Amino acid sequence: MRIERVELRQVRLPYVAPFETSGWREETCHAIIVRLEADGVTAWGESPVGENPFYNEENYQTAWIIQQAYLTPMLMAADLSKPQEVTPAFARVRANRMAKSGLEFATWDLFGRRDGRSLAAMLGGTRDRVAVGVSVGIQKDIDTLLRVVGDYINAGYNRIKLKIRPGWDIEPTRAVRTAWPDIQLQVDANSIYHLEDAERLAQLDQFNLLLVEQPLGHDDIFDHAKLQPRLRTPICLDESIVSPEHARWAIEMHACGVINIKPSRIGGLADSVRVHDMAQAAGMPVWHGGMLETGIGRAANVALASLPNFKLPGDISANARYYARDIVRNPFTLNADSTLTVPTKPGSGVIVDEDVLDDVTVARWEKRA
């Protein structure tokens, strides 16, 4: 198959509330809407970048960039018998994952488009449902955070996860484990620690979390090893992991006890399915992180999150958790039993309302064969 068109769109789509982290906040997605067109098919696909390199070291002008001048001319030059070719078509593109992610996406949602093929399928998907949970940022207080909480609770989510930083860490996870004491409860630290911190962090055994996830630096294997025996949660890799040989060192340093898994900040699904299957191979539990995106990117997010190892909750949502107005028909709706229902439909499945596209576009950009 070749790629004939290329279409890349800058979205501004604000969320229903501000997401508060230990390093940054963010009131607006900022992502990069990818679109392909090949034999008569049309397929979708989406870069979750931020506004700032905070979370890597990526933004939306870096990514629009880079998919641009390097990466979009790399995919048009390549004949794909798979998608899974993508990868190593953007081998000499150092980094730059999720510049990549979003082509290599919409590129698994044109072959199953085309073939008649759900992503799921593709993957290797064993569940009709996935189960979620929901992440809550940073409040400005604990009577704030227990109301936030109780709504996500009363909505039916059945696992929460906490963002934390020091200052915000004991006593809010405190609060929530006595006012729930029976909720499946995390906490997410996004690399603001250090090892020096151990003791503090030990704490937090105490409210029997699943996990506490990346607690030390965002690139950081070495130290984690150093802290996950001084503490009976498992730690969770998230920012850490950017590759299947990052996975690998992580395992065999026994670095942590859980990985999160964001194809976004993988670079793809293919590495996404690489690392699921290393991690289970070696009988360590997956989970899928999330990236704030909309209902394109959601999409590739569950059915990546219906492999076997993803053993516990996602914090991938309904589209409603973030957006009042999203840019699809058929958003995700949370079932009673706090999951999400596994698209079925050919390739991701999505439905995009292009209107509503066309209203939250503020860039736009093409190529043609």
Given for the second form:
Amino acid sequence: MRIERVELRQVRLPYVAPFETSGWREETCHAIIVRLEADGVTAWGESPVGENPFYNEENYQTAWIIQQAYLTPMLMAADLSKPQEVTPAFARVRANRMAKSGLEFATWDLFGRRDGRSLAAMLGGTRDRVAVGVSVGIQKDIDTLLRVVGDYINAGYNRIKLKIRPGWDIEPTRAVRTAWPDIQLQVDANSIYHLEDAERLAQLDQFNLLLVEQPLGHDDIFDHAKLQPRLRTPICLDESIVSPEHARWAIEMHACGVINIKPSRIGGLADSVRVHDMAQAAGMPVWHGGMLETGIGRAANVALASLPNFKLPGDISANARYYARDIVRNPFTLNADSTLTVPTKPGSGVIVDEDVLDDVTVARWEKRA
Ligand code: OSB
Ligand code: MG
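Having seen the form predicted alone, please provide the structure of the form predicted together with 2-succinylbenzoate.
Now the complete complex, all chains and molecules, led by this one.
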């Protein structure tokens, strides 16, 4: 199959609430939405890049340039027989994985819609619902945090992740654990600590956490391998695992007990499945992270999370947790058992609301074959 038209859009969607981590605070989604056309089929993808290069090295401006100058021409030059051929077609472009992922995901959607197969089936999904939780940003004080967490628990979420940083770590975690002794709880440091903080991090062991996510450097595996034996809580790597090779290094070095898979961080769904399979073979569970995606990226995440080794609840909340007005007509809603239902329609199954999409588009670019 040859792609006949690629359209890229920068969108701006306000979050229902600002999202604050140890390293940044953002109020508006700056994703790039991808639209592909071929053989009479229209397909959609999303690169969930942020406003700033503070999570990884990319932001909406870098992805916009790399997609136009390199990735779109490479995609249009390929005669694709399956979506797994996109990742090798992009291999000469180093890193820039979020830029790649939106185009790769849209290609899976294209094949799925053309062939009448759901993305979950194409990827090897085995469940019809996926367990999910909420990632709760840093709040202005503990009372506010308890109110915010309480609202999510009342809405039906049974797994909570707290963003932490030095000075907002032990006490907020203690407060939430004390208020909800049985909730599934985990924390995410987004790379703010150093190996010298091992004793402070070990204090988190008392709270019966599922995991502590990315305590050390965004590109570190070595020091995480030194930290893990000093904690009882499993370390989960997020930022550090950007490829199947990085996953293998972390597994062989015992740098973590769990891996967070985000297809955007890994550069696409194909390599995400490889990370999933590699962890499964090593007996290491994975779970699905999130990048505050719009409804387009969210649908791909739910499909991927239906694979069997996704053993812990994902950061894939219902659309309404992120956006008052999303760009899809069929948002996910939370089931009573803190799950989302895996779409079964062809491709990602997403129905884009093109009126809303036009309203939130701030820049548009297209290339025809
Ligand atoms: O580190 O997991 C992270 C959001 C943006 C960038 C990084 C992260 C996150 C989240 C939110 O934690 C997860 C979500 O609900 O999409
Ligand atoms: Mg994280």
